[in-house]
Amino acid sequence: MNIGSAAKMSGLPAKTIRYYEDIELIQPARAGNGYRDYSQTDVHRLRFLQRSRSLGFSIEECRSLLSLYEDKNRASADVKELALAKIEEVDRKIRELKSLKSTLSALASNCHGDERPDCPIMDDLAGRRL
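Where the form is predicted alone, what structure does this chain have on its own?
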């Protein structure tokens, strides 16, 4: 099938599919005319990548997951290790976002939000603390 059909079936834009080919995450066959010829297996891999990326896995993590997926002798412990590492990363990001929210909330609560020019938010952004 052509890239348009593969894109429709996988839910990925053609540009992303070409990128995945450029970085060798997928390797579709070539038809006699030189065009890419995607198989059902390629579409399955694209869906796998789409789902992995939607869960926050990086390209390199996706490469590892694909390798494990294709290894029928894999240990599930290896897959679980990748998932647990991703959970730790998500937890770290959540802590960072909560801290960011707390800082912004404190700044916003200290700002009068009226017609006066003085603003603790601007002071903080400029490096001048309250």
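Computed from a prediction, not measured in an experiment: that's the story for all the values here. Positions refer to the first chain, counted from 1. Definition used throughout: the rigid core is the maximal C-alpha set that superposes within 1.5 Å between two forms. Compared with the form predicted in complex with the DNA:
With the core held fixed between these two forms, S54 has its Cα displaced by under 2 Å. For S76, a C-alpha deviation below 2 angstroms is recorded between these two forms after rigid-core alignment.
Got the form predicted alone; any chance of the form predicted in complex with the DNA too?
Next comes a single chain, given without company.
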């Protein structure tokens, strides 16, 4: 199947699929006319990549997951370890963003937000305490 169909079936843009080939995540066959020719297995790999990327795994993590995926003897512990580390990471990001939000909210709620030029947000950005 051509790259357009593989794109539709995997939910990835054709550009991205070519990029994944470039960094050697997939090696599709080539048809006589030079077009890439994707098998059902290729499409499975692409869907796997789409799903794991959407879960926030980096390309290199996806590469690890993929090799675990192809390894029939892998231990589920190896996979779980990656997942738990990713959960930690996501949790850290959430905490950072929450703290950011509360700072921004405090600034915004102290700002009258009218046509006057004085503004507590600006005062904070300029380094003055609230």
